[in-house]
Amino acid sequence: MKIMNKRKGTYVAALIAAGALLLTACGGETTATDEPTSTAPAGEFPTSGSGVVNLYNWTDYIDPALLEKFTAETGIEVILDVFDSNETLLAKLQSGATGYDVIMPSDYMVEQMIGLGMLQEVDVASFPNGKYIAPEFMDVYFDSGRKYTAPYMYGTTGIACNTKLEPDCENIKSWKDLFTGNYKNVNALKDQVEIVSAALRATGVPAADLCTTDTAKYIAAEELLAGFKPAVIDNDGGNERMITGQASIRTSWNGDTHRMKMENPDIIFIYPSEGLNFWSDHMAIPVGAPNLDNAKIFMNWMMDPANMAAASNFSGYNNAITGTAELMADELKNDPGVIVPEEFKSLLSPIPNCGEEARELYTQVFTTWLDSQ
């Protein structure tokens, strides 16, 4: 039995208590000198090429724009490849996938992939711009001192609603409103982690038992989970169909909540009283790459604070490098979904990362809630 590492919780407090959870902490004026300068010798560290870097990362996580910029100023062309949840990503690689030069997992998915020798040691600290990274996204519990991995955005998991399509949306307040609700026009995330973890909550299981393995717990969540009849399970897609009105609820990440707003202002994002994940990407290099030099120059470009500023502002999440604050759009800014209100900055807990056996009983519900539809 393997319950939630406590270095999880010390690393979500921390944040809280350090302010990262507002842009004007992780994206604040940085202490370094204006030029980067890298801890390597003069001449190291690749910074342009040819050929490709191959990117596997999630569906429309990132400005395509952005893409032609990095080309443009390194001669290197992006291949992009996408993926719609961490099991996915980790299924793909296990398969003998060899191809891709950076990928995305999140926080619990890296520790993962560490742990079965699936991620390369490049020592992103030690790059020229490893110097951006927000101290308090420094010594994380899934990579201590950025041996791994570059941080890219974070966020939390909750519930978006459109105040106009679903009246109600006031009174959906916490995961158990949303699953017993019998709302109409509900979609919801295919995501095994966030959708059991949320039943747990809901049933009365506290953050820090969210990797149990009593089964009872999870009998429980499954019978909760067997009323819950969204009109649509799909990680793609779902951010146009509420902004559009196809769709009037969502489980929903909440930068994708963001975007939403900024085409539908009647979409609200909702934190449910039990409880919800906090979590974080980043940029890894698989063991295997192809294209090694390329995807340190990537993941250095990217660490930029413009350039990072501007995958804010494309995806609607805050990001782990500091200097962006300024650069970042007003309207993500003073989102009350992005910057997480006081009163609700002790909702959040970790992502939970079980071990095996829990990790079957998540798939077990999952599996069954899926069958059920």
Contents of the next structure:
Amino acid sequence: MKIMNKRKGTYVAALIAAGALLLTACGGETTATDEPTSTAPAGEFPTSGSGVVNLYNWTDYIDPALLEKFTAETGIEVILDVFDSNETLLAKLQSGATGYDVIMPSDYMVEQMIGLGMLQEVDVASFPNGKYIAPEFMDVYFDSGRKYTAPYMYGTTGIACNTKLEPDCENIKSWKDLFTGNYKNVNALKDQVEIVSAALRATGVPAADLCTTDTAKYIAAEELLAGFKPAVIDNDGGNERMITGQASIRTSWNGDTHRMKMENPDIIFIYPSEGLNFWSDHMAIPVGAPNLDNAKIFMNWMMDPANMAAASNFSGYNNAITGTAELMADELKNDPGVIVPEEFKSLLSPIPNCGEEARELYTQVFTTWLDSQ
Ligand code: SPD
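Given the form predicted alone above, produce the structure of the same protein in the form predicted in complex with spermidine.
Every component of the complex follows; first up is the chain already shown.
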């Protein structure tokens, strides 16, 4: 039993209106420039520039061709660095990396970073393309009024299963089935929020209580996870392992599963019966960004419906920009793993930003699980 020495604390979950949201659900230092670019005069929004924008994004989450299009249209070169989890992103910035202009934290991490004073308040809603932010994504719990962030993709986290390699796919209905099924060739996300929340759900913790500080609930989750032994635990490379058949089951983000399915139609996406995390990722400018205007130009350009639709078509996820649906690929719009079917909508709930005490419990359960592999 590794959970001990808890401090008392409270957490008030500030959840976004999941119902409204679901209606739409139809490394090393960067090579940043040393000199900050000047900013545009007050009242003017910059739309073209020169130099670079240093983008720190999730792995395999934006089409290189789209970045080339951005350069052709704005004169700004994109230097891309990638991370594999919100916790990696936070640790990187906290370790002193200062070269990034645009970063891509998820919902709960946006709120943490704002609280830590790590993001610049640039009033994204007032950008020329801020008008395209879908209304239900404007007053989100982590950035009400879009002062700091521009929406990118959103999705959910469930189970990808290859029906040819794993005949039992149809019997995997829940997180508990997965964690206790002793399946072979399983991969898991290396993401403490995703894994521990799934284990809490599997042991009966309701969505509204995912930031509990009741130690007994974490002990139950830890005990459940003790029997779950994936062959690979990694956020990156999982798509390829599923596509090639090296892995037959994976805890998986739905858009990544969509991309797997495009290559291997034997793969299905399972909505676990205890519920799934509904998450969203957002563009933000860290304090100290060397190229502020270029960062704003990039975020604004990405919110153009044509560009955001292209990003969806590449990444496999839906997005929070209006006017993109008609530009999205039919196979994306018709994928029940991406456009959540009515019967599953009530299973989704936003990832809450837990307080420090609960976050520490998540870390302990996750670390204990990783150490036991
Ligand atoms: N291929 C990268 C997909 C990134 C998805 N974001 C996940 C957020 C989890 N909370």
